[in-house]
Amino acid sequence: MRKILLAAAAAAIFAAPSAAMAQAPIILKFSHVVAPSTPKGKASEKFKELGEKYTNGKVKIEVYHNSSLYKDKEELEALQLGAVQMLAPSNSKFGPIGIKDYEVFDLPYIVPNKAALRKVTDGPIGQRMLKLPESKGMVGLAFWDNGFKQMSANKPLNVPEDYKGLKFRIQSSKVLEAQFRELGAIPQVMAFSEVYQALQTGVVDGQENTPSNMYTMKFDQVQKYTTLTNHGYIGYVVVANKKFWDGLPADIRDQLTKAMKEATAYGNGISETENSESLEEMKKAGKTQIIVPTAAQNAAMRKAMEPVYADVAARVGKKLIDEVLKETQGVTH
């Protein structure tokens, strides 16, 4: 806590500089929890690039990856105080701060392919949403993308059944850990950095992930057993500093505003991509098996956690889940 006051301190001489300081760049720091090579991590660098070209060096852009600067449980803390000026938290994270309408994302088999996502995102929907963080002292931005979720443990996941018993990782999530407990699994919320070797040390059995994100930060490596069940979606809100990016001249602003359409764009349209060569190195490298469920076992599985839906209602507002089934419904790829 101490580490944030103090940072954010330094960074309020630098986001807000004086008119004696006019000519130094406003220092924009964009912290995140995965690695450079994932879809938000080219994604961050894609902005860094487009908002230092369109401001002129105006703004000077430092990424920061790995959770090198804060990690899961301490950035949002850390962007409210000023200590970051720019984030993109997962869903997830934002149930915690009061947020949970985006916990929506979390529910399994909601957004069954990524037309259907971008129906949400760049909807009436999403645009209200992207609204929610205010409240926060937040600006919402942009809706990025990582993918579709697989599991992964040290014993074949092919019904629910397998399941029982078995520790899995997850983000701070109330859904989530509905979904476990439905599948009789023990949820466990652990930051993303400590998860490989949380895996390597057998403290928890497995965890749900996007290849990209499985692949980069090595977990095939420490799981035997991958099984392809797309069962839920990872994404991420990017979010400003209210203060700062308020404060922000118009100009510079609306030339921010351009670069992280450009870089949502870009990251979006990789992310598949992305997703399906991690998943081939994944293959190639050998160390996990890589699991094809039948049909017959994927609808076990989305039989087993229909319950979820009516558990987490009261919590993630049945209006919106509703929204947002309705307008998924029969929308293929």
Ligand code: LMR
Second form
Amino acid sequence: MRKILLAAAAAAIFAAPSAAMAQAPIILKFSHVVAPSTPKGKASEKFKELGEKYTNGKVKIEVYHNSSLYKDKEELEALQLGAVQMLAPSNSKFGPIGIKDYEVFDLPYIVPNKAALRKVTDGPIGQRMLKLPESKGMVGLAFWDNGFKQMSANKPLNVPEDYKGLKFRIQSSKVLEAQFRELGAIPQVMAFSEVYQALQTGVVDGQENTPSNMYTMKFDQVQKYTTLTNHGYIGYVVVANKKFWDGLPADIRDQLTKAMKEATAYGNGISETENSESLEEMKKAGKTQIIVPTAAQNAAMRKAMEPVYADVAARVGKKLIDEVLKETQGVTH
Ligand code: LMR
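So that was the form predicted on its own. Now I'd like the form predicted together with (2S)-2-hydroxybutanedioic acid (LMR), please.
Every chain and every other molecule in the complex is listed next, the one we just looked at coming first.
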């Protein structure tokens, strides 16, 4: 916390856009927790490239990958305090700061494919949801993709019974907590940067994540089995510190908005390929055995997780769940 406060004070003095510093570039620190060679890592680098180009170097964008500045929980505090100017936390990580609606994307099987997801994020629901961070001193700029989550552990995970009693690392989402409880497992919230070691030392038995996150963090080297469940989705909300964003000269803000739009199209365009390539790399490395569940096993998993919708309806809002379901699957619960 002290580190964040000191950085925030320094940021206020040195990095705030002001007339007195007309010649000095505006520094935009973009912090995130995954590797450079992931969909988010590559989209953030694209934003840096385009943002600096479109502003003719008037903005210097510093991207900090791999939790090198802040870990999950800290980075949201740092953004609110102005120690960094931009982040892209996963939907699952906004609950602890009081934005629960994004957890709707954590519901099992709510996103059947990317086309259905786009209908939500690019439509009226997405536009409305992008406004949510404003009450917390942030501006929502875009939705970035990662991909579909797979389950892993040191034992084969085929059917719901296989999860009983196992400890699973989760992101800080109540929906994910309910999901693992329905499976009879023990969920444990943990920062992304701590997962590899927790898996290696047996602090937790398993985890759920996308192939790109698993491969770049070497989770596949410390988990004997990975089951291709595709039961959930990881995506991001790109947010900026509101004071910083609103305080930018209008032309600069427009140029950065344009850069963000193009970086979003680029990142969302490569996310599927990035994830299938990571899965192929995991197969090649051969450290984790890839399990493809049968249709019956998939159906059993779906059935076991179905009660999560009712469990968290009060938290996420039944109306929102129904709205999203209508877009993604044409059904209501
Ligand atoms: C996780 O914590 O597992 C992911 O949200 C990390 C990320 O940013 O993709």
